[in-house]
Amino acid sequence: MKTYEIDVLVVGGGPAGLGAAIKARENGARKVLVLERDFEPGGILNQCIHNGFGLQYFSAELTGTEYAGRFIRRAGQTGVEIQTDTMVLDVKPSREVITSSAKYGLQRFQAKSIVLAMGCRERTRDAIQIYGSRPSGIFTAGTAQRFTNIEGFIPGRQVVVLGSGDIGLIMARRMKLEGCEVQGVYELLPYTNGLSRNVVQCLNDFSIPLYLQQTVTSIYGGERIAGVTTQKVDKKQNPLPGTEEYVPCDTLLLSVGLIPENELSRKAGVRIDSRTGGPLVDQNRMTTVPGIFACGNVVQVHDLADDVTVESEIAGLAAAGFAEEEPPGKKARVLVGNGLRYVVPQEIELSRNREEPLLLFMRAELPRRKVNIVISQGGMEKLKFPQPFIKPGEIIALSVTSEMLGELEIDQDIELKVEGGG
């Protein structure tokens, strides 16, 4: 089997992979190859016909397909090679990649650097273990979105949505627009897990009821789902006896969380962060394996494609400039303090790139108003960022300027936490 030499090899042709590939090509990488398992690039955006994309990155309101289309065109203009219908079978720490495709058969690539951009997948009914029979009519929200927007099939006529993630909220509206009866969106937590704008535009504007601290506990039906039992839950998320309600439906859409797709990352020997479910990365999005970078939903599940693009450009730029002979400097750990679920990146090489802003992404544990995100070292407060409102369903993005970085010691770990608010 012949080995093909590549400067930057990108696994995944969605918004993260395309953004990284374009940035790498624009910054000196001569041979840039994107490997995509689907029959065309664009990733999940190909089935996102709703608007709301590009408001930050392009200062324009685009559909998901329009957003992807801009990057597909830019990839062609900059000389990025895209190989579709290609499944990556293995990624090795030595940056050797094995693939399989109907057109090219088995292939071996040796890359100077790799960018992992495989995205994420949806949690299924098995992951949340809902009691009951196994009829047809139960879909993840993303599968239903593909059926409706690409395949041209409506999954049902009487719909219950479990989970208030963004895809679930968007599909509740989509089903309503197709003339379906949407019985409601049921959320286990006392707050929604989607963007505030999607709650307003997808539920409130279409009079779709939202039931907080309620979940589906049983499913009924023979060949096709006939209905579900919903129940209220207590503060520990246990169903409350006596609150059962039967809701008739022929379709149940599950929007119960997304999981970064990291089987290939593990094969490559990349260390996975248990908080995010994605690779542990530094500020250049390099993983714990030198020369292997990661970006987008494979690192952390983003809310906005615009943020995915920003992160992908960080990874693409670093992948293009990666020099194996250059020894890494000492990296400070980024520790997660009170009020936060996680922070990305998890490591920072403070001795380098101090002239460039440092972008930090994080999620809150609970909704809170009028808080400060505090960065400290050695127990001493160094920087403070006021936030009018934080919630788990919306990523907090902080840009630490070069002047602010000058306040930090290069040889100490940093901690981020939430202070104040209520």
Given for the second form:
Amino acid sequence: MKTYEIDVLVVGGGPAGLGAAIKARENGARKVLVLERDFEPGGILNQCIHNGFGLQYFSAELTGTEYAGRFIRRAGQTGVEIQTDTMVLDVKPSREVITSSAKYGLQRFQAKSIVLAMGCRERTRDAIQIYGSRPSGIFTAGTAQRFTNIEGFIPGRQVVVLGSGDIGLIMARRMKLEGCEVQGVYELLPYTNGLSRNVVQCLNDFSIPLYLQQTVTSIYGGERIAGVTTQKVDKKQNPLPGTEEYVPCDTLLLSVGLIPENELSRKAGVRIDSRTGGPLVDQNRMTTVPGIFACGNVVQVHDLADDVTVESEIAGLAAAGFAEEEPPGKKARVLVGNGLRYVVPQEIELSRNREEPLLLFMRAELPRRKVNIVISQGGMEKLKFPQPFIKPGEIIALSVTSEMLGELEIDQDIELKVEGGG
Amino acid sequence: MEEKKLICVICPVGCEVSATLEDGELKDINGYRCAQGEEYAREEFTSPSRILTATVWIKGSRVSQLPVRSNRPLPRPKLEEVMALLAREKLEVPIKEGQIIIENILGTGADIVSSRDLEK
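What does the same protein look like in the form predicted together with its partner chain, given that the last one was the form predicted alone?
The next block holds the full complex; its first chain is the one shown before.
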């Protein structure tokens, strides 16, 4: 088997992979190759026909397909190579990559640096363990989205949506616009994890009810799903006896969370952060294996494609410079304190001078008003970022300028936490 | 007199804005906390409009659906009627992003355009 030499090899041709590849190519990497398992680049954006993309990155309101189109065209213009219909089988710590495809058979690539951009996948019925029979008609919201928006099949006529994440909300509207009856969106938590805009424009606009603190506890049906039992839950999310309701439906859509897709990352030997479910990365999005970078939803599940692009450019730039760059110095760990679920990056090299502000992304544990996000070192409060409102459904991005970084000790771990508020 | 309420979607704070309308005209509005929020709420109370995104049938490619959008917001009450028109469309590749599929749909001044390139 011949070995192909690549400067920057990108696994995955969605927004993260394309963004990283373009940035790497624009910053001196000569041979940049994106490997994509679908028959075209674009990733999940190809089925995101709705608008709301690009407001931050392009200052224009684009659909997912238009957002992807801009990157696919730019990849072509900058000389990024994209090989589609290709499945990556293995990524080794030595940066050797093995692939399989109908057209090229087995291939081996040796890369100077690798960017992991495999994205994430949806949690299924099994992940949330709904009791009952196993009929057809139960889909993850994203699968139903692909059927409807790309392949031209409406998954059913009478729909229950479980989970109020953005995909669930958007699919509730999509099904309604295609003429389905949407019985309601059920959410286990006391608040929705979707953007407020989607609650208004996807549910309220079409009088689709949102049932908070309610979940699906049982599924009925023979060959096809016939209905579900819904139940209210208490504060600990346990179903309350006596609140059961039978809701007839022929389709159940699940929008119950996303899991970063890291099988290849594990093969590559990179450490995974149990909080994010993605590779542990530093400020350049380099994983714990030198020369292997990661960006996009494989690192943390982002709310917006625009944020994925920002992260992919950090990774692409660093991947292009990896061969020439000095080996990284000592890194400080970023510790997750009170009120936060996770912080990305998980490690920062504080000694290196930087012109660009350092971006820290994090998710809150609970919705709260008027809080401070505090950065401390050794128990000493160093920096404070006031936030008018935080909620788990919307990523918090802090921009730490080089001046602010000057306040920090270069050899000490930093801790982030939420303080004050109600 | 008619009382209406909405949640502002301009930022994550999510202010609850309430208004009094008389014959569709805004008389009183309060609850917003910024100028953008006021502008959003005023329009939302009097003439809500939305970008519509959907798909239409297309032949000659590995996918059977072409994503389309309105190139400007449509009056909200018209969305279902526009969907019915789109269901009748049958297109063929190649199509370019931005290509007009239906001009001035239902006399709204908005065009339905393709939202991706699609070739064989």
